[in-house]
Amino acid sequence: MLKVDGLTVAVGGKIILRDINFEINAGETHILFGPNGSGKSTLLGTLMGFERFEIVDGHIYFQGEEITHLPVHERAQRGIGLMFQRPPTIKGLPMHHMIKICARGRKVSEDLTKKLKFDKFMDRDVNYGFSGGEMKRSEILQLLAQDPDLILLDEPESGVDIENIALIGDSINMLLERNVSPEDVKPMYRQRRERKKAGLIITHTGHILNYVHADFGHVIFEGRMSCHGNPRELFDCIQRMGYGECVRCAI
């Protein structure tokens, strides 16, 4: 699904990411693992392709194809789609004009708002006066009406309430096809019969985990990915000893 290879990006001329190298296969969910200012959004706007992060060095493979220099929207229109950690507000677009956008002419269900209690908000602008928890929900349901086969997720966790952060898990594990019930799947557009979407999710708390299964993790430090492997032990290592120890003991 997705193959970063060497990758080194800089923002305004700093290296921010060196040598950056993994690999997501179809189905897989992977964490990643970081302090604040480590680069982990840094990575995510980069696989996403925004301008503002230069690639140095390295290439980004998508479903075979390199798309190291594509632009945002064709990486969208491909399949890949991104949960912002502060999404914008778009004044005088309205939610439910958003949703067709992503949707581009498919029928959204309204039995999906309802499960994402996000119904009376459909007449809105994007954004304008929500909770960090209604913007996540926003976010949430702009991806499934997307429907990508790669879902980055900017710490879905953050400024949610304890009240929200199970809807919020719910409702990322229904975009990853995860644990989903066939009635879950009817709002989407097909069934599948296997898993086949993955997800990259950033996290600093790990709080996410207890909601939402990871098959692998990853841990990144000063810009460089520092560690591999079982997503519940890495995190149990970072609590037990700080990120700074935590990569010092695997190396």
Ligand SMILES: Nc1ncnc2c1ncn2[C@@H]1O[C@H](COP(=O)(O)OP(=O)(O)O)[C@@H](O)[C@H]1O
Given for the second form:
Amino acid sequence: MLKVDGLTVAVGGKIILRDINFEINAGETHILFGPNGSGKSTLLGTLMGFERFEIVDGHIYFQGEEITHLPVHERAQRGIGLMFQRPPTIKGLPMHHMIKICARGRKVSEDLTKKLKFDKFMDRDVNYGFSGGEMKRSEILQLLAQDPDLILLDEPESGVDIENIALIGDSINMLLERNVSPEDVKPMYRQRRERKKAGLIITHTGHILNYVHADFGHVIFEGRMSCHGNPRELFDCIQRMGYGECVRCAI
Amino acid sequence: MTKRNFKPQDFTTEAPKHAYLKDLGSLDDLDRKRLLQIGVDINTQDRIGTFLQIDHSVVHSGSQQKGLEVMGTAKALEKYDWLQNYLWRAVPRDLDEYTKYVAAHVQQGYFIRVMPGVKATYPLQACLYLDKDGLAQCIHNIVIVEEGAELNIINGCATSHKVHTGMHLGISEFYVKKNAKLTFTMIHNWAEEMQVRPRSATVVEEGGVFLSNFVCMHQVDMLQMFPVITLNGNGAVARSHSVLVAPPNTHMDTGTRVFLRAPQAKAEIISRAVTTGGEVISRGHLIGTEAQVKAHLECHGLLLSPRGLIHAVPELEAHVAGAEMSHEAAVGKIAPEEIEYLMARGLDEETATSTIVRGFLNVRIEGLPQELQQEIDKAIEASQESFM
Ligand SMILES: Nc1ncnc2c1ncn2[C@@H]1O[C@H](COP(=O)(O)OP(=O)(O)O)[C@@H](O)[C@H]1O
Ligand SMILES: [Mg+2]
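Condition change, the form predicted alone to the form predicted together with the named molecule:
Every chain and every other molecule in the complex is listed next, the one we just looked at coming first.
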């Protein structure tokens, strides 16, 4: 679904990401680890196509098509969705209108809004005065309305209090079609196999791993993807040794 | 941009007389469309009252509610001797060359009065229309909302398609009595070379509320006004919102001044200005002369073109300790992050930009009844269609 090939990215003339290579297949969820400032958000922003990230070298392919230089909205229309880490406030634009924009004519069920405990926020301006957790719920609701095939999540658990983290985890599974349910008419293995949605999740704390069972993990260290593997294993290693261990690989 | 400062004497005072219309349906299509853009509905059934003046002639006036009177000012002055006491009381006749000019000439305009305790919650529409090219239109409006009464006015000012230039000189004196409430929404839509000089003042007594909305989103050569609100009684409240869009070759110098002269008086001034090449001077002046008054001023500007100017001039004057006053001003272009955010949700750059601009101009007035807000939204939308 997504293929990143030899991607090198600069911000303000300074190289931030170097020679990034990885691939995400339909149905897979990948986790991106890395210390602060290592370039994780830069990678997601580049995949979304934001202007401040200059692609110095390399290619991005989505569903077999090269999108390296496609504008942001065309990527969104093709099925890439991003949860912003710090989304801006849009004054005077009520949430219910924003959800309509995301849904592009499709109907969004009110149950969804209720499930995310967001029905009381629908008349508020987008992100205006939202707490950390409310901001995340707003982002997830927008993505659920947008219904992208590749979901990019930038630290979905940051700023979320303990009571709400399960709700966030749950909703992310819904986004990624990972809430496999025994009550579904299809057997659970088929639900898993027929899953199409793919995800790339940045996590700093690793909390999200307790809710979302991801398939692969990658570590970005000083702008390079230095390590790949089982996400739990990578996280355990990072917790025990810190990112200092990455230095040994990076050299 | 240096503009010539026109005088009333640069324009003619002569205008043809227009016949009284029983039914506004007889207006031609171009005029109807124009009126609709400023919130005036020719289907007067949906309004509790209507006033329409073309050039110097009152062509329609009427009220559909008991206790609500609507007529031309000249007629009202003949009918009521006491009205002299309200004339030039809020606006001094020698305030400036424009008020002096109006005082020296024939005065028409509307007289609207709601009797004590009458709640006229549905909107009344008043329209001042200019049809004669090159005319100096002199207006004198008086609105009296008696004790405990309530009134909502949608006031549209516009020029017809025949007008290229002219001057609109509008004196408005509003009196909001004890525990009364007046909501006044004014929408302007002028010819490109128009000179617009409204001079208005509102006096609010104890417990009274004055909500004012001003919308002007079209090219006008020069619009200059600085309406004054005086909160004279305990707990009087004023809220003033304005939404301005200045296309190229437009100069708008507007603002609101509020005197807080009684304990517990409260005022809020909010303005949103957008330039697509023109100039906006957005003023706000709060003067607190009593302790326990509260006032806030908010002035936001958005520059959508590399040319153009937004000059925010917020002023606060506290004459006693205990007056609580604050202001907030911000001027700049749209944050690129906001555009990218909407683009990431699938909107192209142009649509993302216009969505943000619409949001920016979308100010909600606290305390407006919902039906009225909807009417105002409709009018604003109709007005917006032509610039976006
Ligand atoms: N506007 C900018 N100009 C220059 N450097 C920047 C800019 N924005 C971010 N950076 C740098 O890019 C690097 C990667 O940032 P980021 O991708 O946000 O890291 P992460 O998300 O992994 O914490 C950091 O070193 C940061 O300082
Ligand atoms: Mg980051």
